[in-house]
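Coming up is one lone chain in structure tokens, specifically the form predicted on its own.
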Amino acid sequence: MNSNRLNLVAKNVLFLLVCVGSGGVLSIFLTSPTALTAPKSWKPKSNRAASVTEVVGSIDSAFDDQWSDAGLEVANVADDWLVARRLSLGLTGTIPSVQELKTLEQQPSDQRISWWVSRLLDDKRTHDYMAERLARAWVGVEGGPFLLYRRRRFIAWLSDQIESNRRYDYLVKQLLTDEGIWTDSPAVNFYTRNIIPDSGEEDKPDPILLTGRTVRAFVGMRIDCLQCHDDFLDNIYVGDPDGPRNGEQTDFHSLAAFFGGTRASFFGIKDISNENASWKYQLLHDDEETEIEPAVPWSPELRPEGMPLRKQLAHWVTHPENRPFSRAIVNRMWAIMAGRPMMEPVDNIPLDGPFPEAMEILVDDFIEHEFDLRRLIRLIANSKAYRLESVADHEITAEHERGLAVFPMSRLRPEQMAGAISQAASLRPIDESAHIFVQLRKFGEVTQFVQRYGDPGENEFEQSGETVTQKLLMFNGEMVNTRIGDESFSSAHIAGLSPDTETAIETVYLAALSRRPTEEEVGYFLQRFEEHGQRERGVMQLYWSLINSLEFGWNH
């Protein structure tokens, strides 16, 4: 027997042991669910800060007034499992497992969502997924200069910061001011990403790219047009928020001047202080370059003096009184969790408003509670607007969706679709507790699926129709067919271990759609199962049907 055959036998034996072990657990699980342990960050309702409930009440009142003033009918509140599904898609990029749903069901009804948020905040998948979503706004998705840019290192570092719940303002300050090598000081990849290869200035992160990225990502404004000319179309306002003026080309380049002395060398990112640190640019209608002094486009009193330029900029950006900084992350977090921002587009919030009152309440609370991202997530998750149904008895118009009088539906992103397919085929969560083979298999499948499905890149919240290629990938793609047909996953286990066909149907619905089937749905599929006479084949076909349904492919 050659070595290849020995390896194959060893793999088969290991596979059999895993299947037997998991099958035994699942047979018990299908009839009597195994509860998960309580999240570390979970506190019973009586011990939670009362202010969370009070602030949520203020947010709900603000939405009630907004809907009343606009004459909008409001959808009903969704059930807890649907809200849990939204939260999982937004924070982890996948859906809840059957085991998680059944454990959630055992919690007191008035504490389920808070319990679920605590579980997700403790979940490594949340830290990794949030890091990826934020990194798309901060460094994009494309590769940067060879050797000088380490996107994976940056994501891993960011995930650690989120896991430790580091203050958001401290996190951004480090991004804007850090020095060192891109491997030992991962935050500097924010700078090395903006080095333009073969430009003749590989020792210098591009101040123009850095300025556009900094303003969009951290204060939620698009001022890129000002790079070339003044604002002639009344699109960009800067200056006094209570009396703004049109943006000018010098506003952009005065910000770029903060990065004029930043250099990349063998010793990493650092600042120089000689005459080469100044920023020179030939403005429109000028005949030659002029040296431009660093300046900020609004609230100059918030900019400190007597420290290096990048630190001055970081202090101004993150200052508690610089409200665009907090508005930008509140709007982005709402968008990540709900699929749509409170104000569109997500990275272009007018300096002078008007702003939804609920957003301003969230901004006030975010500043007052030291830029706590976890608290912000809890407030959003518990707000009435986030928990509304996406359907209603009345006609739903674009005005209802813009006003958040219904939960806005959005197509799952590629990685969410892949994560949901993978999780739907497993009754237990594919998280850190899952076997390493299961985690590796999921990673490989999700990566391959996203490559074929198409990654929208930095267009995080742009809604587009489903392509023929994407539809075919769902109909006949390798991941869907393999997951449904694989004997080591749910379809075979459910078919073989369910005490009756009705239990099998209910379990597939929970696994794929995070809800129980209606009586009409059970009756329909019982009849189909009887016609086929083979429960396993029926379970596989039911899985395929549900995974290819609109209900599965949309966040609703």
Contents of the next structure:
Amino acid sequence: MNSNRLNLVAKNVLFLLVCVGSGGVLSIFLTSPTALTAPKSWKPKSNRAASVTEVVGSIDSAFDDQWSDAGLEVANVADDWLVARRLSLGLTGTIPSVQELKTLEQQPSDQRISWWVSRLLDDKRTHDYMAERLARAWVGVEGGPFLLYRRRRFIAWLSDQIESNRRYDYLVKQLLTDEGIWTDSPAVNFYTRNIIPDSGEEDKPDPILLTGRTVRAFVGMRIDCLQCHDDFLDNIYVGDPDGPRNGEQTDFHSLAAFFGGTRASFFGIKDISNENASWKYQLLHDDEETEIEPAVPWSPELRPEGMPLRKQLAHWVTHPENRPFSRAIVNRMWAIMAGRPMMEPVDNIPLDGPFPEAMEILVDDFIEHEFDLRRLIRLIANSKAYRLESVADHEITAEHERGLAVFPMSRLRPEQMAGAISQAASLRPIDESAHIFVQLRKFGEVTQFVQRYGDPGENEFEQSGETVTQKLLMFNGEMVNTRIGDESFSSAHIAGLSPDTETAIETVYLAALSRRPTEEEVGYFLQRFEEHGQRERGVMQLYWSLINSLEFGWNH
Amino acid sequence: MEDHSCGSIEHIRRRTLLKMAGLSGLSWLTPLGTALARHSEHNPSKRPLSLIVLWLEGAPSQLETFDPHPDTEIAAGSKAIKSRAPGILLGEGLVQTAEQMDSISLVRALTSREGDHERAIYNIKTGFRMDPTLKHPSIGSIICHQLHTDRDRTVDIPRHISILPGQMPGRGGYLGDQFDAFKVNDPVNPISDINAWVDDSEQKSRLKDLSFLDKHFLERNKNNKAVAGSLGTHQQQAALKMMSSEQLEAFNVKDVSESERLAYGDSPFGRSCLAALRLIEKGVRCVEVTLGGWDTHANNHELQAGRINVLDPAFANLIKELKKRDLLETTMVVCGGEFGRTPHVNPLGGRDHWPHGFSMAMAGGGVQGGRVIGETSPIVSKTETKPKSLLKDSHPVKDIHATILSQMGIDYEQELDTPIGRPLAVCEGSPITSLLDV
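Go ahead and give the structure of the form predicted in complex with the partner chain, now that the form predicted on its own is out.
First the chain shown before, then all remaining chains and molecules of the complex.
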């Protein structure tokens, strides 16, 4: 054997070793069951055997009855990866990584979704994202008064509360009653947000804004019209939940009166005594202002006496028997997780119903289990209605969507889109375990992307059309192109380490769409890769097309 | 589920909204639409077709711009110059604008209840006060929503554009994001995101793959009538059409002769005013151009003078060129900020926020030039508790909106349904007829 031949053999052996080794590395990297640690809150037995399963059974039966009564055909149940994608988008604002999907696949099939929910509930991204979503309803997205309002501080505090799984009623009670400085007592930003700068009344958070916000956010009703006039269109009902009456202007202002003693100063938010607190307003047909006494618009027996006004209100709002309080968060949590609420609009649930039976089961369970948000999330995630396909062989109408006989499709929100692009170009999750540089890069990119893409603000469940700006940003924007371009680790990594082109195509599909390609798709793209000549170029092209596809842009 | 929101009538759901948007989007892409439009470009009613808003963000001082009170205590040394319109004085820096005052009128006693920048900007751009329950559309969004003529179908580029966008560029609000202003920066630079990162053949290759993927997704969702109207790819087609449109040339002010460009002043704002004119010529409905830096809590006179030096040539030349091109009759121009500044100068030499009587300049589109509507007092006590009582013929901000909308032939009193079915008046003001009467 001459030296040239020896060299050739050695090179071939080396090449084979590299191929086998690379494939092995990619395979180990993507499939290792030990790559992700088990979630701390993962208790398979308790999740399987305890009441979660029973309650989910009741919810599913209620939906079955509802669909049957309405004569609605029901979509099939979606596969676990699609449900995992929905859960990731709803709870963390991004999509699962390839590594996470591979680990999820290795869980027993009957435990996958419970396992996945536990993993997400332990994930700091979930705490931060849920805090942001809830804060939109509670303080909005605008900047607010300079210095007096610290939205970031408020979000950070809220994220900590969610991480510690604080009782929801305690959380809201603190929000409504806290005193102090906006930095040391972040909950008071709920009040400082409602100070109107340069109004001449900067020492008083505006009771009208606070009333509208409190009722919408915490009891899920829009009574803002009552600020100016009685309800004459039969749209707002208050009073006895079993026999309600039309709302009156005084109902609004009687609630506003609970904020009549709240003051803001350099020492923070504080209350003056009940005796000195007052709320005056010139009602529609009056000639002058009148003093209006604090009163609640329904269930007055739930309002305690002998405590500061804001505490009285907070106790009434969060009382276990005040069901609108629990209904409001059940409806909102469903909306955050699914993109659409059980009852639309999300913050206008009539006092007297009718309510979907499944919603009432969730409300009962929420109250019985000490206002446990994590349990509520588990129940929703495991319910059949949440896990249905968004497509069906039969015709799907708006009735099917409203009745939740199909998973309602919704466009990805701006931060979900940015989060998904960022994650799609990385095989590993960009979470707390990721390098700080990677996290910072994601934060910067997402912020810039959302600014350009357009933020819908707090009316986040009102779907609107896609804009040309958004489409151009997706086609030609810097984020997409740098993520999939030469700087991207994933394109080169996948192209170089995949043992064959088919594996590369499958990996990109998993990264971007959280599913494997169909046979037809594999066939099509194998041919396209051949035309491209270079595998890396093919991977980049495929990434671009998948990220710009309709399937990527919808939560389905 | 029944809707119990205020004024509930038939619920306009997102599907309906999106279908409407989809249909309108598709229709203007058709060759038929273009052909029809060519036959109807004339404007027999001579109503204004477009609006240009020169947005002075930060709030200019009325005393140094459009409402000087020379030789009074509140002038604090500011001087005034005569303008071409008899009896109308302007701040001393507005030399070129003064020459165009026979085409410009001033509303000098505007009032609002908002003294905070964010809330006041919202108020001026929408005509409504901030409301946590919904987001109102800006004036440009309403115009684009309401006006759909054959002329609009010839426009490949967005019909609502914000150049040098400030804190709050025009939003579609409850009308939908599709009515948001398209944002561009200094037109001396290329428009963001308009060029593909790859060459034509590679772009074609990408689009071929995209078409393959979307075809399958649409096929899979063919039974989903609930989203059928909103799933489509019309915005994709619109984006692609825009990317290759010759109308993009309107943004390119670099190729305009230097003398024509410099007439607007050598500034991003000047160049943007030139681009606004060129965009209007292409059929764009509303262009907003922002000039910031007016928030002069300290050193007011010097800082205002700096901003006026930028504003003056741009504003004046815009009016001059609109007239020269016979476009002023069909283009309304509005120039102003979110509020005025205090009559009294603070210890730092600044003027603070003053929503109790400030100015807006208006021209074109039926606004008669050389008029002054309203009057502010030259004597305002620091402790005045009812400054509005010192005004003559004052108008709330919403009257500016009513004036613009009514001139454009839009029923400003009509009610539109928000997505939750709440009927809401497009505008709650009344037109300022004294600006318009011939």
